[in-house]
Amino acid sequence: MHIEINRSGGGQTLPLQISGTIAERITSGLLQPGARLPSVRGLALSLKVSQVTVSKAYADLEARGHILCSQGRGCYVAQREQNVRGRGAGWQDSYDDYLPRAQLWRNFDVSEVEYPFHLAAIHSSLLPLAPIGATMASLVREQPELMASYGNFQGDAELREVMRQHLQSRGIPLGSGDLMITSGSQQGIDLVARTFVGPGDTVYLEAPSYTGAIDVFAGRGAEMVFVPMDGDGMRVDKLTAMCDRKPPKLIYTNPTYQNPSGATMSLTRRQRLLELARSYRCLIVEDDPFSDLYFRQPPPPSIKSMDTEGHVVYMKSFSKVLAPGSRIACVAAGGNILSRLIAAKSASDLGSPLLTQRAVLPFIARKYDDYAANLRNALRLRQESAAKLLKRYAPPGVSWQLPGGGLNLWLELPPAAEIGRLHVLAKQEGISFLPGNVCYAGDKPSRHIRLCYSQLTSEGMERGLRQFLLLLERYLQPPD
């Protein structure tokens, strides 16, 4: 089992680093119930640490209920079930991989539940699937040669120009060569991490943060430091003090209708964050999937719009609000930073599919702004309906703040709530939500859950949310 550990003495102790990584592998399903863990001696040799260190890590895991240890038999993942892998597959448990955590892949399975509130997505009835699909069908009929071409590693030139104009209309000045098309923002995050982040590098993120970004940075062996937030987003004053002790290699932020909290970073903090990046000569990754989804007032200008020295790598997802299956986003960066990202992308996938790039191009060029205005109105009505249900049915001790846009609600539950147990009970009723602990690293406990109000029809959302809130009320009732 490969575990990236930081021996510099900062942050967590070695036993907690080891137990935290193993706990995340268990909760994400990479280590299944009944899987046997390496022996204390074997893992100590593999990680070049003492057996006492591994023993402490295993003791911590057992105390938290993640594993069961037996003298003479070893340690196993708790809640052991019958092994369903097939005869002879046991060797796979001891076959090393380099995935320290993988929570994101668990968040996209909607087959088990009727009300998938865990998935931050937009219902298909609100998306322009018909016009984009018609364009794609026409391209297949009339230009089948597109399927025989790799296209440009940087992305289709015409689509890049349309996206450049789109961002320029939102205050982001870019040259014609300052954009790259990626297969969603997730690939953009991965390319930045693969190119600029290595083991032990310090990456700062909001607390909480986007699960997919945490997975990527953990996979690079980064030391992730989480910065507290309030209603105005990341506490840049706290970040400044943290950076004095541990200089950043990279700062990741989702500053507008943040996923999962919904908070929006103020203009003043955006300016201070950029000043901080200048002083430490580091990168800011500005992940911006939701800024077009404001409900009343537009959000503050992007950090990238104020960047004159190339410190900000800006990511804008278009597939999130148009057609998630098309996997289309753009990454904006300057000079040598972008050229290195293009090189990384060429090695990753030889360029995003040309057919899907051409399929979304006419819609973004001619219809996007009108569509976005209608989508904002529809999502605002969904949020208002959800807010009324929360006000009527949420039990005492449950709190939330309504964000000014985006797709999600971030609920804080009372201290007595055991969210893992609630998650199991909700799934039994066909309801899912995103537990807040996956929005941190190191298996950190959380009293929050994320609910998405846009994944279902209006009627389905209202029905499912009411059912969940009634379940929550029953769950939180004190025993007689």
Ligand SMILES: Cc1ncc(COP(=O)(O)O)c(C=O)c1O
Contents of the next structure:
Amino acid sequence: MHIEINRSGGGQTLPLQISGTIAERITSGLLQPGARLPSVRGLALSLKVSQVTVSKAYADLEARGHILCSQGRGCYVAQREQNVRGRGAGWQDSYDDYLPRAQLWRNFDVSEVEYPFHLAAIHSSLLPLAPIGATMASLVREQPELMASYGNFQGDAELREVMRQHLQSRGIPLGSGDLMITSGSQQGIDLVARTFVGPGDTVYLEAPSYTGAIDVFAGRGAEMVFVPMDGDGMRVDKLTAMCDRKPPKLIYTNPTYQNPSGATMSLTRRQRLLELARSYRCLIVEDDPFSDLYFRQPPPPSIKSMDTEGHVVYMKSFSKVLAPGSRIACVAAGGNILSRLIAAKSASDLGSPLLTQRAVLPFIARKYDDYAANLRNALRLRQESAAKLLKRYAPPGVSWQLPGGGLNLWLELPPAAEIGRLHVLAKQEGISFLPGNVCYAGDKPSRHIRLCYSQLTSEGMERGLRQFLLLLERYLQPPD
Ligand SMILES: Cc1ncc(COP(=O)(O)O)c(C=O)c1O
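Okay, that's the form predicted alone, but what's the structure of the form predicted together with this ligand?
Okay, now the whole complex, with that chain kicking things off.
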């Protein structure tokens, strides 16, 4: 079993690093109930650690209910649900991979639940699918040759010009050569990680952070260090002290209506973060899918808008707000940081599909700002009705803050709540949420859950949220 170990410590003991990685493989479904773990001796030999270290890791996993160990028989993944595995496929369990969390997607299968609150998305009735679809249909009819061409690795020149104007209107002045089109910002994060992050490099992230980014950095073998947050976003004062001990290779932040916490970084912290990146000569990845989705006043200016020396790789996803299936985002960066990212993009997929790039182009160029104003209004109404339901039905001990925009609520549950169990019960009622522990590396326990209020119709959201809060009340009730 391959487990990336950081022997310099990284803030975690070796047993906890080992148990954390195995726990992730179990919760993500990669290691199935009943699967046998390697023997203590075998794992100790393959990881070049002592048997005591592995025994401690297994004891930790057993204490957390992930595995069962018995004298003579060894350790097995605990049964949670009946699992049927194809015969003869057992060898796959020990076939090494380098994507420790990549099976988490199994937890998020939308088809299984009626109320998929776990998904940070916008309901199709709010998206401009008709105009984008009409452009797509006419492109297929009138310019089928678009499908016969690879296009430019950096992205379609016309779309890049539209993106340039868009970013300029948001206070980010660039040339159209200073940005590239990617398949969603998820690909942007992946390209940055593949290009600039290697095993053992220190990557700082907010605690909690976007799961998709954690997956990418974990896959690169980075040492991820999580920086505490408060209502003003990442605690840059704490980050500064942490960087003194461990200089950053890269800082990943989602500063506006952060996924999952909803917090927005203050202007002062944005300025300080940029100063920090300057003094450490490192990159900041500013992931910004939500800044157009403000409900009261616009958020502070982006960090990129203040960046004069090319420290910020800025990602603006249009997939989230327009059409996730179009997979369109733009990545803005300076100098040879961008040219190296374009090289990575060419190695990754030889460029994004021309058809989807051209399909969103007229909408972004001419209709986006009016659309975004209406979307903000619709999302604000959803958040208001979610807030009313929470006020009325949330049981005592459950707390939350209302973010100034975005798609999510981050609820803190009382210490008695066992979130894994609640997740199973909610699923039985057709409801899903994102358990907070996946927003940290290493299966750190969390008392939070993320609920998205925008991926259902407003009636569906109200029905589902009420049902969930009633379930939560029953679940938290002390037994008689
Ligand atoms: C903070 C953040 N970044 C990136 C993404 C990826 O979005 P996409 O690849 O669709 O642009 C998401 C999706 O949920 C997100 O929440």
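Rigid core: the largest C-alpha set superposing within 1.5 Å between the two forms. Predicted model only: the values in this text are computed from it and were never measured. Numbering follows the first chain given and starts at 1.
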Discussion item. So that I can tell if Q71 moves, could you say whether its C-alpha shifts by at least 2 Å between these two forms after the core superposition?
Written reply: yes
Discussion item. Once both forms sit on the same rigid core, is the C-alpha displacement of V54 at or above 2 Å between these two forms?
Written reply: yes
